[in-house]
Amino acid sequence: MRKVIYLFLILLFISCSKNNREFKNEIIYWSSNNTEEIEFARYIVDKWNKENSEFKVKFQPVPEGQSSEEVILAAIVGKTTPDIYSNMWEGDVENYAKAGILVALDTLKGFMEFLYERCDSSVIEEVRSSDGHIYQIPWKINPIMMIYNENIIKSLSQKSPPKTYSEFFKAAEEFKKDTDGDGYIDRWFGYTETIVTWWQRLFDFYPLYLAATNGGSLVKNNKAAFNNQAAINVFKFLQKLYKNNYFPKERLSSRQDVFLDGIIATRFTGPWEISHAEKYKPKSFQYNFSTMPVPDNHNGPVYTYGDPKNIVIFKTCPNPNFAWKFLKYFLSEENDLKFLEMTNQLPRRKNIDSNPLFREFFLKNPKMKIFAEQAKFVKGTDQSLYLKEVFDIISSEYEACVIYGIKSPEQAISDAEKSVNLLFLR
């Protein structure tokens, strides 16, 4: 009930603020509402309402609510949404394709030539929508990896950051310690959330399942596609971290930066705690990035949750072939730049880490080059309808398994699996 008086309340607030248009000719676009990225999206609309008159855009940040995703679904029920929106969470896209609110952008003229001149292959088919259409541009990414105190690590004997389970085991076993002798484990080689929220998992079970399949499906042809040995062993790993206390069962969040404490030595993150370490870091604190842990036997490159948002255009639209226009301009080559410039986001673009007009920017910033180079090996999510609901599933088998260890690996994939095929018997 309390849902749904809340999503009553951001309807009345849209409903309030409708886009009103002040020229005929005139785009809306919303961005999301971080910080940089307002400063970016006012930066490009700024520089296109300078260097244009055919017709003009129109800024503003998703309005504040409980989070971008409800204020959006809010927007669609009061017809009150933006012609363009940039932030929008790959695996959301295809409900919005089949309620038939988006505009299906390969049949705007010249999309697909421009798709496949700034996009791999595997990433248009990534994003191709059920039906054959395409209704999202693939924007940025922010690639989840294992961050690592180099210090903490040079001091344990394998000296270098574990790339295996059996590795990372080994490293955890060195470093967990009961710090100040009371009998309780005060000291943890990494940390992620647990509580049982379907997108924490796209920061733990997610990459980690990911990494151990080159970048395999959850869903395929609308059934489960994770009861396999992969899965099975990433529960396997995650729930030995949490039974030989590497990893608390603890929630550490509400404590200052228990990483840069010294207090865990491994984080699964994302390129965003680049700019947050550099600024908070205690002095001689070292760190860096690796690859996310994979099984002993694993080959191949290791790939990762590419935490992609993508760009869609409303049908609302007046205009579609001038917000497309608009759009062409906004994901140029040099506009990508000034985007990484500005928000330390990776724009995603195939060969962005050897492209010349990135090199001094990554020069300049190393460990950003790490996460462009990793950005060849990254996947998003599949095109399924009930993708929340098989994370939601995902990781209520997580907790029961991983956290509290009352089901073994292999029952709690089945099951999940079991509950999986059961949304698509709706």
Second form
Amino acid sequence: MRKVIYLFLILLFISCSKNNREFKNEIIYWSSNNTEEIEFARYIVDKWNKENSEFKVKFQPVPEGQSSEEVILAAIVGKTTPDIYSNMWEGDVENYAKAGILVALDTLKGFMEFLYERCDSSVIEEVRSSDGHIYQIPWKINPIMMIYNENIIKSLSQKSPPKTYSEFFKAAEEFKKDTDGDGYIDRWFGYTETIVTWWQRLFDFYPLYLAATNGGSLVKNNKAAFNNQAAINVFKFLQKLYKNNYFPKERLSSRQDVFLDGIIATRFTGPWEISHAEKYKPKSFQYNFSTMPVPDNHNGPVYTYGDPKNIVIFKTCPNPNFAWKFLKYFLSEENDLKFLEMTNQLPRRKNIDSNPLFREFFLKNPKMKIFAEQAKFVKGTDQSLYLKEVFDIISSEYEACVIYGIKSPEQAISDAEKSVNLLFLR
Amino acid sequence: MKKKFVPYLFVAPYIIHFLLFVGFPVGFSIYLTFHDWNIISPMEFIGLANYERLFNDTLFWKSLKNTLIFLLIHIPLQIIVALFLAELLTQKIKLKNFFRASYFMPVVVSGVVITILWQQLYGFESGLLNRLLTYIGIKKIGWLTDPNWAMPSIAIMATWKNVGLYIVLFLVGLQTIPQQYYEAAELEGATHLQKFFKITLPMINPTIFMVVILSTIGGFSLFIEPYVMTGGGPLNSTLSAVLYIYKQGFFYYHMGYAATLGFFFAFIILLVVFIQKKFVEREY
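Alternative state: the form predicted together with its partner chain, after the form predicted alone:
Expanding to the full complex; the earlier chain stays at the top.
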């Protein structure tokens, strides 16, 4: 009996001891856990493992949790991070880089050449950390654009999707309606989430701000950089949408799809909406995409938020060179095309809309072509340690000013600037 | 010597469990209050800076005020409704057991499920409550979108969810009152109200006190309802103290500050319960 107890204790001790990699020639890769990406990751990993014998890749979707970010944090604390993770939100990387848990990819042989071949220099500067190193590979984007109900838009006097704030107001005024005559508007031109959760602003305020500023920054040199006329105009625009009942204050997310039901005519969204709409749209429902609304005097291209997810290598990786070798294969043009075909998400590579390899796909999927064309004019996030707090502060002011109108846009933006600057004094 | 060791052996599992799962976390939390830590970076000793920040943090004080507003609505409502229903359930009525089970049902259903259900009821356009109001000619209410209504709406929902538990407590309390008191009062010609105020209420004083304490502690931990229904809005009107602590800890990963808020908040709960104890004991 005593021997059994000793054996049990030894086994317990071993199992609790530091995680030793079973095989040295193995790379562990975590992908996002949505079905299409899992299928893509499995396809790539299987292909790699068949074609290469030098080392093998073991694939696993990021374990389920409230958010993948939470899971990654738990893995970092428990020192059970994968070698490669491919669903890192660009805004998170600065924190992880500062904590010293990511491999500085620009120290790997051939990395910068690869990156310049894949991305424009503006993208490279966007992902460059404040210490000058690069810790992430730009992988995919989902540009935020305005989806609109073609039948509704054709029925309005403008006949085309509104491009500017004035056009948006005009169309909204024409469309809003009290359909049941109870004195309350119940058909609105658009909808955005009113809750203050910071990331909701990535789908309304932020793309509108990027559109109005040609891809401007929220923070620069550890200071708020958004107290400008463009941001004030965005707040004014949004405030009027709520004040005039063009957008509802009520949360409609728990209802059936209000866009496909014709209760709203537009929404700010990404390319993921295509497969959803194709699956659930009623007969004769037609929709299309347009750029984010801009101020009336706007010049130049219309930028938007790209919702970028990038790839990182964790420092716990026993062989970063193996990981880098796999990533070069993973990010080849052919595999990017496969990714596009399997997931309907855009790889973040330059000239995707004119690359002959992708032409056939876009001919078959003209709505995705719109996003590919928009891809030239997207921005990710500023590299800042306090980015979430910045968005949270803006979101609080957004609520007070835009939704409830208890602050003027000038005051709200100015208050947000002061609060953000206080963050950087810490 | 061997005999002296044996009792310690028996209490050892509890002591070990306590040290591991209570002692260590509490000690570590105290340690955290003097540090800045975002989980992934090394801890940085910052002395009393977290405490200093707490006293200047207007949002924390607002969250505390919101929690107190919730308690001021929730506790009296809870006691009145639970006592009223418990009184009804002691009467000779048909389907008594069915009603008792029905009132208790929400207590055992998941808080998130109930919250989502009530979110539908509270909808401004399509919610059942506003449809009923417009049907009888009353203006719609922004149950969850009007900053003045949001916290009372949550308090009403929380009362509905928990009332079954307090009905059971009151039922037990009511059954302990000797029947002779009521018989004597009836002989003296006392009315129902007189019997209630002169006999029932004083006799169930300990139960009321227990309900107040339980509701206070339960109310202070208000989290699921605002987290799911409103996210703390509109205009931070439903941002409860626990939700704020959670946000600091698990949205921004300010672990040191969240621990500081937690400790301060625990101190406030103790203080309030202590005051309540004195107040309730003195009143009856």
